[in-house]
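Have a look below at one chain only, the form predicted on its own, in structure tokens format.
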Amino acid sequence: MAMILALAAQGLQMAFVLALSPLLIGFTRKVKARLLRRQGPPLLQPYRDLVRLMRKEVILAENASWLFRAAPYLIFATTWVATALTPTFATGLAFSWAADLIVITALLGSARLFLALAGMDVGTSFGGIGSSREIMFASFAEPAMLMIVFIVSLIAGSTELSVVANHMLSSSELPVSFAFALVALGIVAIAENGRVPVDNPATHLELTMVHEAMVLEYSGRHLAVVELAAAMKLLLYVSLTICIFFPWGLAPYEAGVGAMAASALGYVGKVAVAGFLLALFEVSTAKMRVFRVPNFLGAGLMLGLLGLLLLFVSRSL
């Protein structure tokens, strides 16, 4: 029976984290238009817009091969257990000893490479643009991500997210390392989820695109996909940073349904936050070019290695 309801609270967060992940895109785009004083399209659009194109005829290149089929639900699948896996309203869950940073560090990473492979597999130059760019960003921001996972591992003592949360609640005092890694996994989030200024995912201008030129040529069920999986790795990204440095609130498996839900209830609360916070930033900053981008990466991976160079010497003292 407890076996049961373990596999209960985790396919809960599944599917909670699925359902959740459209509802973020238009809570930050309504932001935005309330910001800019718009009206804005409704909160529910993003579901709108994915029904719809799951209504859709897809239609296929000539010369697309089985790679370009079969590459949007590679990235929807990777993406979703990468999702589902990072705590969300609770801890120790099922699979909580899987969810570790490097796991799912190196679940976005294949989610990356099929998202490439699929821009250039139809061999148009949009495609081969946005990949190129694509891969180019992941150069520095996966270096950055990996110093961000060596402070978080070294402080908590573990790379495992529920043990990084439970470290985080018991602990009284925090290294300045800490704040370097929040800065540091902000720049990433932003780069990663093709956000301004380094990306802006409502253009379609050659000069601009990254994401949006990789996913040019799908229609469909398999555009929906795609949108929807980048959907939840910007949930993702909101869940890691809570996880890590806001886990307060976060339920106990132990602690009963009442709990988890109120948990739940915070959660929401945290990413409504988050959402907020991002359309702020994304209303006060100006789309920079595309050959600035490294530079913003840069600054990133050098406050992960502040953090960590920090981190040795505050311990050797």
Given for the second form:
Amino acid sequence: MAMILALAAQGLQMAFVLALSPLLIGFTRKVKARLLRRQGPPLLQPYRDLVRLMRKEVILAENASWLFRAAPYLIFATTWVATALTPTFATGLAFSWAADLIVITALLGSARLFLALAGMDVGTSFGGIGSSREIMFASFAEPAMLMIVFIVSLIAGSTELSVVANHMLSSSELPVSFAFALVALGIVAIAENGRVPVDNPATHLELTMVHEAMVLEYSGRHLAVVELAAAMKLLLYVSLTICIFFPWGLAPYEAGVGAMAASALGYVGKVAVAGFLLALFEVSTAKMRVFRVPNFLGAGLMLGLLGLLLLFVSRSL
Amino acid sequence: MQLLVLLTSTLGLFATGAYAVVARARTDIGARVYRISAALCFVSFLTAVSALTAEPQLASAPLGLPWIGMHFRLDSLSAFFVAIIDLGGVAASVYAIGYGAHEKEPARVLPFFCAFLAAMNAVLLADDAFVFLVAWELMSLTSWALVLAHHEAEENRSASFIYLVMASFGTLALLMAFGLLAGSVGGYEFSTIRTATHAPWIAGVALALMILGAGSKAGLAPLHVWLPLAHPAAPSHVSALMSGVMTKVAIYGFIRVVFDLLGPPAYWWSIPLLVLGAASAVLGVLYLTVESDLKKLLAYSTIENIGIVFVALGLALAFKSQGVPLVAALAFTAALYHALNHSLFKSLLFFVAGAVQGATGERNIERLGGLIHKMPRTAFVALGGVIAISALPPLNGFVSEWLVFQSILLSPSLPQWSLKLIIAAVGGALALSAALCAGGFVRAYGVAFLGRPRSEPATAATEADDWSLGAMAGLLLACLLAGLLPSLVISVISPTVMSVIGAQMPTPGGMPFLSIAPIAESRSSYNGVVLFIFIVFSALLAARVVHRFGSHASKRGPAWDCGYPDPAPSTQYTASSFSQPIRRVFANAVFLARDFVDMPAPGDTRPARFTLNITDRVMENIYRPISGGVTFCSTQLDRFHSLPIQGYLMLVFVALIVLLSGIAIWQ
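Taking the form predicted on its own as the starting point, write out the structure of the form predicted in complex with the partner chain.
In what comes next, the whole complex appears, and the chain from above leads the way.
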């Protein structure tokens, strides 16, 4: 019985992130539009887009291989699993011990591998340019992410996200390094999700884009699945930030249904704040040139390193 | 008992090599020899696995130097490495049953192939410095002969020359290391060295010599320069053995001496290992991302992986010296696990490179493309190998890197500031190399297998033969199992770790569903099976829902390509354009990359040209001066070759004066 309940809670988590992620995209777009004094598309537009794409016929390039058709599902599955393993409304879910923060990062790495391969499959120059840039960004984002993991594990004594969240809830100290880690995570998240100033999710201007260039040849249901995976990735980074840095109100799994529901409401509220901040940041900066992105990500890496050093120093005093 | 079986099968491999020489006229000699070597290696593999938990066994033979003889020993450490070597041997032999048919001159490959396998086994079983060095040198020489198998090509000849020089240098370093350890008494048996106490400076110098000797064989930067030249020059199944397996023999030699014979470690021993390991990891992977030759690219990736293994060994030394055996066991497990994993996926990928070369005659990825349509099975196993080597879950490469990261995350508990800071930086370097490695293999796989064919041979490629495919599929299965069931692999490695470190990772007995937790479940844990099932389940669910509620319709059409499709395959993104961002970011720091654009003036009909020059900084800054110095000295000495008779007499006289006055001063 306990087993079934545990599985049900895990399943609920999966359904929850799946249902919520397009809403986050819609909300961010809406806020961005309102900040620019535009009306903006309806909040539920991303859902409509997905349904519309789902109904459409797929046009495959003549040269597309089986990998091109399988990749959307693989990207989706790895991203979904990673998102479902990040605590949202409850900690200590059934499978939370199957993966820690490093595994979640690596799962996103798998998704990125398939995405980059899919970009090269048809054999056009745009797909290649997108894959190439994605790989360059990732190679800077990954060490920065490891520094964040390092800081978190040093403070919480664990890389297990549930344990990290519980530690943050119970501990009263708030090291300065956390601020560094938070900013670094923000930088990594912006780069990994292809948001302004690294990439612009709203354009299809070939030479400025990364993510859109890789999925250029996708259509119909394949595109729907890829877009949904991208939306979930954004939600994952938001959940990660909330879980590590702002876990207040997060209920442990044992706390019961009521507490979990309250925690879920609080979570949605925090996601809304994050979406608002993201939109605010995006309208107040301009997209940067591709070769300035390494500097941007390098700043994230440096912040991570500084945070780590600070932590060493403060610990030894 | 197991030791005798292993020695017999080693002798059997030598005998098979001799048979290949005798019967070289037979037409089916290749397939026959490879079958025998596959069988012998398989027997050795099973024996070694059964010997993992057994007590150390000794044997000696009266042959060899008169007052020393030959000593052999099989303990848990050598059994583990024998298992790796012979598993690789089985795979390479099975692969070669099919692949060997491409060989034009089998007599140049077969005898050395068997002797190479036998020599590697002999290194692992040696229990005195004499047997060890003789077998080591035999291993170098047989592999040198294999590098020279296709001697018509100029680059193979120069590669084999550099290999020979570096191998001799490495053996010299090992010889001096053993000489130091044996001391003035001359105890060359490992048992004597093990019990003797060594002065700290002797241990330090021996460590440095081992890093030179074993590190140069393994491909540790900056001793790696020969590796990307020599490994690709041999036939592909030999490349797989050299890269996937022989480097493990070097790691074994290092572990044997540094962990077993040198005595209790000092903390600073770990520093050169950590620094050189991280440097190898980053350098190897950077060169990988700009290389276009499929086999060279794989050789660079070997340098990267060896770097990771040495980092893990350095961590193990650091923790062991500080009396934290549990974490030392974790780091050592990670090192052995990664060595095993690397032997699996590197062999697999070299087999893939061989299959591609066999089908197209090309190794340059810029002239391949679209192979996924012509060689679907090879493309499938290659994708598996790419995921494994990119350290992505749920395959095996990830597990060992995860273990390395876990031990890195425990480094703040070390008291030394130098170690804390170095290990944090090393962690960042490993993360960088992991990300770049994935990128490099996306590039290699994407350009070679995906897209449209870029050349005539790539268009005409055909699928590899069944033996080759079988060997590749078997290795992929091994990669998958080692990734999904890490707790099983760790319990197999445990006795070896126990015997070397004196502690082991916590047994996974109490953990549910085969998960692993290096220190405690509340700290970090990983479960490959659950993750795999989770991913497969989600993918199937997604596909099912999409097909249930979405449209099924799909049709083929020309690629959209932003509305400007160009049918010419040359409009595809190339490998060098793919790596341009990386090249540009790291250009001056590492590559000394120079782009030359030759743009003709308007009206000129001459074509515009773009040339790219990448220089190996290590080669340029370390080896060129050395080889220049050697050349300078030898040209100076050359004058003494043709002196008139008075000149020679004068020389003798001067030498006599110098010696006598030297003695006079000395006294």
